[in-house]
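Read the single chain below, which is given as C-alpha cells and is the form predicted alone.
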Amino acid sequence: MTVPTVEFVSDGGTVTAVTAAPGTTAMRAATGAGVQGIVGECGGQMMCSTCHVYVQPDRLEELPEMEPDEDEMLDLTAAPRRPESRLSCQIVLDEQLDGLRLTMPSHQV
C-alpha cells in the first residue's frame, strides 16, 4: 500500500510534502504538519473555509464531485475563488491521490 504524499504550496512558491496515512484528509495531514497557510478553524466541519486550496487542474477530476454544501462554503473564501478550489478538509487521501499538488492561497481570513 502507498502511503499518499501531498504537496502544498505557498503562495510564494515554498514547496512542503506531507506524508499522511490513508484516509486522512489534506487539511488534517497540513495542521499536523504545520503547513503555515491552511488554517483549518472550524477543524474540518466544513464551516469556515480557511483551508481553501486551488487543486492542481490536471488531478482536479480524480477527486470526488463536490458536495452542495462544499461549493456554497467556496463561495465564502477570503482568497478568490477559482474553477479549482476545493476545501482541503473534504480532500480525503488515498494512495491514488499520492502525488497531488495542492496551492494554497495568499490569505484565508
Contents of the next structure:
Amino acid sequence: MTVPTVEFVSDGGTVTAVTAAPGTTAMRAATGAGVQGIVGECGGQMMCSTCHVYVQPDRLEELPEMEPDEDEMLDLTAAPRRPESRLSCQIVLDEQLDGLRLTMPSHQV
Amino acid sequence: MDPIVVVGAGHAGAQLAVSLRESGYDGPVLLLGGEGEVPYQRPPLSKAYLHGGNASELPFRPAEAYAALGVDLETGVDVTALDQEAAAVVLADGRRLRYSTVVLATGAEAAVPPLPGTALPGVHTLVTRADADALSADLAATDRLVVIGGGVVGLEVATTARKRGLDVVVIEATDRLMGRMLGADLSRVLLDRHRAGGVDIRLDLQAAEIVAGADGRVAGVRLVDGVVLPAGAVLIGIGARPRVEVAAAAGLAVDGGVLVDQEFRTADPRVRAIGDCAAVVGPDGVQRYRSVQNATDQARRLAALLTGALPVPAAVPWFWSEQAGCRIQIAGDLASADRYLVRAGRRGGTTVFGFRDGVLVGAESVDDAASHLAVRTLLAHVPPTFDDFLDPDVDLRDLVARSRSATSLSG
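Write the structure block of the form predicted together with its partner chain for the protein whose form predicted alone appears above.
Now the complete complex, all chains and molecules, led by this one.
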C-alpha cells in the first residue's frame, strides 16, 4: 500500500514533501511535520480558514467537491482566493492523491 | 547557555516552543509538560474524542518533531517552585534546572463547587485527556448523565453524551446558557436547539449535594428543592481557575491569573506568563481570555519579543464551540458594545453584531461562519460603522474588501 506523499510549496518556492497515513488531512500532515505556512488554528473544524492552500490546478478535480461552508469561508481567507483555493483541513489524503502539490499563500492570518 | 524553560505544554507552551524556532531563536529550549503525554489539542476532548475518537489524532505533532526542532520535551514533570535568585525551576523530583527566561504556561484547572459529594467515584471535571478517558468510561457504563453548569464544556459534553445515547440533564444556576459569553438572543437559540436535541435543561436551579448509592459511587444529584436527579455519572462544568500556585508561592503578583504587562513580564523580567494562567494588565484594565486562539496568539507574540523578531500584532480575540448541532463563534469584544444589530447569514444562521460609539467591536454567531470570519477581518483592519450595516442587502464581503483597501491606503 502506498503511503501518500503531499508536497507543500511555500510562497517563496521551497518544497517540503510530507508522508502521511491515509485518512490524514493535508492540514494535519503539514502541522504535524512542522511545515510553516499552514496554521490550522481551529484544529480542522472549519472555523478559522488559516489552512488555506492552492491546489495544483491539473489535480483539482480529483478532490471531493467542497461543502458550501468551505466555499463561503474561502471568500474570506487572509490571502486572495483563487479558483484552485481549498482549505487543507478538508483534503483527506489517500493513495489516489499521492504526490499532490499544494502551494501555500503568503499569509494565513 | 541556560535554556528558555517553558512550564506547561498545552496550547500556549507547545506553540511557544515551536514559535521560538520559527522566530529564529537557536538557543536551548526546554518544554516541561505536567501530563505524561506529547502536547495535544484540547477542543476535541469534549466532542469528537469523547465520542470515541482516535487518540492518535490529538497531538499537535509527533514527539519526534520536537527533537527535530531542537526542543527538549520532558513530559510528566511537575514544577513545584521558582528560585528567582538562582534563576532555576525546582521540580517535584528534586532537580533544579537553570533558565535564562522561564515562561509559565500552566493553564487552568476546573473549578469545583463547595458541594458535598464532589469527590465521589463517577463525578468528573474535564480539562485533560485523562479526564476525558475517565468520563468516557463512565458514560459507557451508565445511561444517565447529570451536568452541573450550562457553560461551554458542560454543553459540549451534554451533546456528545446524547449522541452516545444517554439521558442527559443539565442544571444551570442562572436563567440562561453560556451566560458569561453569549447575549440573550443566541443563548435562547442555543437553549431551543439543546431541548430539541433531547437534552433536559433546567435553568435557575442549583445543586445542593451529589449523593452516593449503596456501592459508594455517585447515584444522583439532589437539588435545592429536594428533588434528586438520578445519575450514573456527573460532570461538573462551572468554569476554570488559572493555575497560579508556583507564581504565587514565588511572591509574584496574582489576581485572576499571573499578572503580566503587555510583553507578558511579571515583576521579574526573566519570569513571563502566557495563556490561560496569565492576566495581562493593559491600558483598559486586566484582560484574561480563556481560549485556544488567545493561548497561541500570546505564544507567537512572546516568541517574537524574546527573539527580537518582527512584532506580531495582537490577533482579534475569537472563540468557538460546537454543540446541539450548531456552531457558535464569537469575535472581538461584544461585551463592550452599546448597540446591537441582528442579521441572518446568507445561508441561514444568525449573527449579532455589536457596536460601541457607532463602530463595530464584535459579533457572535450561530451557524454563520462566513459572517464570523468577515468580522474578524473587519476588526483587524478598519472596522465599519453601524450606518454601514443599515442597508439590509449590504454584503459583508464588500465591507471586508473596502476595509482592507482602506488599511493598505493608510498603511
